[in-house]
Amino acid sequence: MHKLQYKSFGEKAILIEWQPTISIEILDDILQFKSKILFKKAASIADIIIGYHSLTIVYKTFISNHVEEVKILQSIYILEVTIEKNPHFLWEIPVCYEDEFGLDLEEISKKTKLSKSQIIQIHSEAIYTVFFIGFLPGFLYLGGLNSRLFIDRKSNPRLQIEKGSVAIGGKQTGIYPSNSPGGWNIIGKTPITFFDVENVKPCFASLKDRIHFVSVSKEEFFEIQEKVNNKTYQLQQKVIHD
């Protein structure tokens, strides 16, 4: 059990915080607590929002007694409840790291003292975990970036980053699912669509899924992009249990 901090978050919400560490063990604890809360209080909950090391409970009505509600949550946290585990998936995401798409590779190379090919190798050999989804619909916050690629966000964010751009920001990596402003460093681009409202599940990935970036040539990028546009591309996936 972790020592949690419970904070009032407006009249209808409570913020619960774990120690500020990006950790799969903490993510497991957050997901288990979420399941327990829904098991005991689903009728009164409007939404539960997960962060790297936080969970925000949004209630349907005002919280009349914050102290009492925290006590209830603390009792739920220590409950021994058997929670059914669902399988997760490892998704292979094709990425083209050519200079045309890797807008900041040169700058990252200078700052990290790594060659472009080393940056690409380090980025594409890791397996990343989806910790939460936010900022934009379908934007995956991925943990597992090699510390050799840790780099500050850009001091002057770009006003427009293209959909599919793969980027590094601080200790994280991610993919812009739509055209957007942004301050992360762009190292490549994927033709894969990460959010489509026409799909039964608009974002294919879920929390605790894994992401593996696979380097592809520019020719392969455009071939895949055409198949994605025609909805004939089959994203590679493997079932994982943990």
Second form
Amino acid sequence: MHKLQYKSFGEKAILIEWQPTISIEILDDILQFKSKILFKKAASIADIIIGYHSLTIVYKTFISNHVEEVKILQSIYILEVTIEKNPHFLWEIPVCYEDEFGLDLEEISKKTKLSKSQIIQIHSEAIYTVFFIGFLPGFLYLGGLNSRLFIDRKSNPRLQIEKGSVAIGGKQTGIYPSNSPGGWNIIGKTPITFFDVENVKPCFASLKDRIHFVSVSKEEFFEIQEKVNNKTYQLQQKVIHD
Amino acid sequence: MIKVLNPGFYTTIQDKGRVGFATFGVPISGVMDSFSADFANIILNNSLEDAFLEITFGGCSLQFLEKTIICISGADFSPTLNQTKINLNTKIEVQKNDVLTFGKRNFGAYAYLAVKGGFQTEIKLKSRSFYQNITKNYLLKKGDLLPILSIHEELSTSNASIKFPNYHFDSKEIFCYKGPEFELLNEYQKKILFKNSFTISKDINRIGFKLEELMENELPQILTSAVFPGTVQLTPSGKLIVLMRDCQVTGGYPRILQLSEKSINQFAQKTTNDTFRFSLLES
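Next, report the structure of the form predicted together with the partner chain; the form predicted alone has already been given.
Next comes the full complex, and the chain you just saw is listed first.
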């Protein structure tokens, strides 16, 4: 059990906070609490927004008694219910790190004193955890970047970063799911689509899934891209139990 | 169908937005001023879920390719039907080939055009609200054809308009609650926040409104957490941003205030150089 803080957040929301650290153990606790809340109160909830150390419940109607509602949530938190654990997946995401796509590799190499191939090796050998999705539809907040690759955001953000760009910003790594402005350092590009409104589940990855970046050549990149466009590409996935 | 002759400055289809998709990072979107938009739908006896056109600063011109009944609420952009002035907040019957034009701005920023039965554009993730990469279009373009329902009823002769409350546009008081990071502000900052008047800068859009005044700020950034329309963030440079309907679902700047739902609607109708005061509500 964690010591949680409950804060009122406007007329329709309650923010619940864990201590401010990024950890998988906290993510587990957040996801468990989320399941319990949905199990007990789904009908009155419009949305639940998860952050690194927070869970925000947005109700469908105004909260009439904040103190009462917090008491209810506190009692739900300590409930001992067995929640069916959904399996999580490890997704293999092909990334081409060649210079044409890795626009900032040169600069990162200078700043970190690592060679380009070392950067690629360090980035692609880690297994990342999806903490939550925010910023843009399908933008995964990933935990697990090797500290040797921590690098400040660019002082001048780019006005246009291409969809699929794989980047490092501060202590995080991520993929731009659509063309957008952005200030992260670009190290490569993936042909995979992270948000497709036509799919029943617009984003294939769920919270607590794992992401593994696999380095591919330019030829492979374009082959995969064509399959993605024809909707014939099958993402490599493994079920993980933990 | 309605044909777009001139899309104007920024015209979109909106409804109540995409609720329930935050877990995929999808913004709520939806109508900037839901009070005015509801007003138009109520006058037409539409459902409050029906979609309408949201017109920013006027300049828009439309041709009706079939008969329908319309109502315009919200901002006053001097609307005319076949070059004859028409009233806001009133049911108006339009005939095939009639041309509706929005002209000079008298007050407000967002006008709402509702049609009987609502606009019938595509539904994506349970909403017709335009949003880039979710709906095919995210802005109206010249020549677009907007589907509407065919109607067979006649407009009754009693063309009564309902009085729209003036305070909705006039009020200088924006009501809000303490945000999650409010208590991190020092006493001086808190005093300034409620004593001073603030000005809306020229940096405004459906995602958020930046304010002109800078606030001395040494607050730490926070770990990315939930934000929603009406959240007031304090950036490292001391700029205040009031998030609006297209805002992202999470953010990393301290959230110092949260506007009341009623005040979000009133705030949406303000524009560059307008001034206002924050007024604190007890939660």
